[in-house]
Structures are given as structure tokens and as C-alpha cells.
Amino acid sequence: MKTRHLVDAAGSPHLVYISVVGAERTPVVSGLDRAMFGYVAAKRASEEIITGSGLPWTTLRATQFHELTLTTARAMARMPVLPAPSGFRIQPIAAAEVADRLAELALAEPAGLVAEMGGPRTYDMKDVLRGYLKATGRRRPILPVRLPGKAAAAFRAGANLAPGHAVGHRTWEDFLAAATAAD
């Protein structure tokens, strides 16, 4: 795993590790789990090794970054049907919001696990494909597609999501407007 190489590797006084929002409340447990939600479950398994590794440590959590929600709605728009996870809420933050932090946080002294880091509002998938296909002049069906498994069953529940750290300030409107302006 890169994240033992890396623990292993490690000479600085202080590792600064990104995860994300939910990595401890989403179970990754079937082989289902595994295919769609491998990120996170692979995100709290190096939390772990880094935890344990007894080096100094800090590690933020964040939610989804505007960039990857964004490469999600392009790759989902070039089908002829967009399914939704019926139930999914996502709360896309800026990735240069979260770098500031990181900066911040790899200057002080290790804190271990930190406040999460989310984007100032959640979103329905539904809404954000919405959104994404009227920037850019496109026009499909949305169609609500339930997940199964534990792990879906926590999104749907909110696990992903941090309303009480609704931290970031760049709306996902706003970075959508900047990134479909040459769509």
C-alpha cells in the first residue's frame, strides 16, 4: 500500500495526511461495497496505518472537491441516460480551499484527527447532473438509480456530508459557471 511506503519513508517531524468526510461511517464491507466505494474504504485504511505508525501526525477530512464532482458530471453526461444514486447528497468544496488548510495545518504542530472540511452547501446528485447539463446546454434524463449495500445506505444517510463544517466558500454554481464557460 503507498500509504505504508510513505509512512516508511517518512523523515519529516510531522506527516500531513488529506481523507475524507465519512471515512470512518461509511462500511466498505462486500465485494458490492468494495467496487463502488473502494476510495473511502482504501482513504480509512491508510488513516489507520498512519495512526499507528507513531510518527507525529495530522489528518484532515474533507467532502468531495468541486474538480472530481465535476470530471463525475462530464463522464456522466457523455451517456444517453444519467443515473442518479437516488438519496445521495454531496457537498463540493474547492481543492485550493482545502490546499490552504492543509498549508496551515503542515506549518503547526501535529493535531491528529482535525475538524472536517466541507463546501459551503449539499447538493442532491440529482441536482448537481441538473446543473451541469444546463451549463452546458445539454439535455438528458436523469434516472434515480438505488444503491445497494451498507456503505450506499450511509451516503444516504449523510456519512459523506459535514453540515456542521460547512467551511468552504466557493458554491458549487459558481465553480461550475468558471469551469463550463469553454464547455
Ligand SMILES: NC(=O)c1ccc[n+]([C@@H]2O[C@H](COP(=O)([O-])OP(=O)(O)OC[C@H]3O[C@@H](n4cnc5c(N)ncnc54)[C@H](OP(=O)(O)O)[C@@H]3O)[C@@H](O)[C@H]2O)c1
Contents of the next structure:
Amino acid sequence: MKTRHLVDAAGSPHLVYISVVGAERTPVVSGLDRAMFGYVAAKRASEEIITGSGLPWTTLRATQFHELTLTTARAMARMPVLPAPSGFRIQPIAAAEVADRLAELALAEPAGLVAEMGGPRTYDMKDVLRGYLKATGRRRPILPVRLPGKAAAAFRAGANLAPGHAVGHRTWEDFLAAATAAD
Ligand SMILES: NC(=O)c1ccc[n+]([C@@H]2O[C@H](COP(=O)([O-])OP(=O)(O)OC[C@H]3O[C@@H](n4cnc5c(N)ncnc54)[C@H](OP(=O)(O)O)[C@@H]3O)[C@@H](O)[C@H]2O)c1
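Okay, that's the form predicted alone, but what's the structure of the form predicted together with the named molecule?
Complete assembly follows, chain above in first position.
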């Protein structure tokens, strides 16, 4: 019976993986692509490892977290001039909302690739930076920079966005106001 208890307690494995929107449609082919978008390629490679594992799995792709967006804006605002990748848009979402969904998925049956999650609104990258500067009372020029390569072109075409899955509730503006109150 101890063996039965052991097997029951172990349950059946369920790999739940968090990936990024656009992982499958951002071509990371050249060294230049890899230098700038290696993270996206790594997420795609991880997705394939999960899929090929032979274990029951669920993968959720989410857009950029508010938290990462803020970290990026803070880091860039330390520079005298903020380079903004021209044509890049983001659709940030609260990490907590994605975490709630992951918990729900982990408790459910393995479901393979599930519907992706995007934030409630889409923003031009330069507007995100401008909003951060305004919220923290800073004045800096923003310099649009056109990034080369196929992966950057895919982002300009919106590969990192999930307009049909704008399911997040907390807006970037709301998050930013709360997060920068003490900045
Ligand atoms: N950030 C985004 O915009 C975004 C969007 C879509 C998907 N995702 C995915 O969501 C996940 C979390 O992203 P994030 O931005 O929140 O990352 P993060 O800030 O780097 O946090 C990663 C967390 O994982 C923990 N961790 C890393 N390696 C670990 C290990 N070997 N064992 C146990 N814990 C480990 C880290 O712990 P320590 O703090 O102790 O190092 C940290 O708490 C990643 O898989 C990311 O690719 C992120």
C-alpha cells in the first residue's frame, strides 16, 4: 500500500510553460537578430523542448509584463537621450494576471498551446518612454532608432502583439502611476 500511496501522491506530471507572444513568428536568423532577439529565440526553443518532451504540457504565451516595461523605461531614462526602436509597439500586461492564469492552467488538464494573453491596450514604444518621463518629472529627448534585421522587422509588423487577445485588465497607465508614486 505504501507504493500505492507513493504513486497517488506523485500524481501525473504536467509541464506548464510560460512563453512570449510572437515566439513562433519572430525569425531570429542572423547573428544580429540573435544579439537583439536571442531571448525570443530561446523561448521558442524552450517551447519545442516542452512539446517534444513526451510529457503532458500546457504552454501560455503572454505579452510584455508591466514590470519589465517599467524596468526597461527606468534603465533607459538614466541615459541623456532615450533610443526608441521605431515602429515598435508593446501591449503590456500585469504579471499578476498572467500568474493567476498559469495557476488556473496548472490545476486543469494539460491543454497544449492555449490562447495567448495580451494586455488591455497597445502603445507605441516612444509613448511608453514619454509617459514614464512625464510620470517621474524628467525631461529627455527620445531618439527613434530603426533596428535592422528580420526579427526587428517582425516586431515592427506586430509579431509581439496579441490584439485579438487583449484580455488583461490592469492598464499600463494605472500600473505606472502606482509604481512611480515614489520615484
Ligand atoms: N517579463 C515579460 O515581459 C515576460 C513576458 C512573457 C513571458 N515571460 C516569461 O515569464 C517568466 C518570468 O519572467 P520574469 O520577467 O518575471 O522573469 P524574472 O524577473 O527574471 O524572474 C524569474 C524568476 O524565476 C526564478 N528562477 C530563475 N531560475 C530559477 C531556477 N532555476 N529555479 C527556481 N527559480 C528560478 C527567479 O528567481 P531569483 O529571483 O531568485 O533569481 C525569478 O524569481 C519567464 O519565463 C519569461 O520568459 C516574461
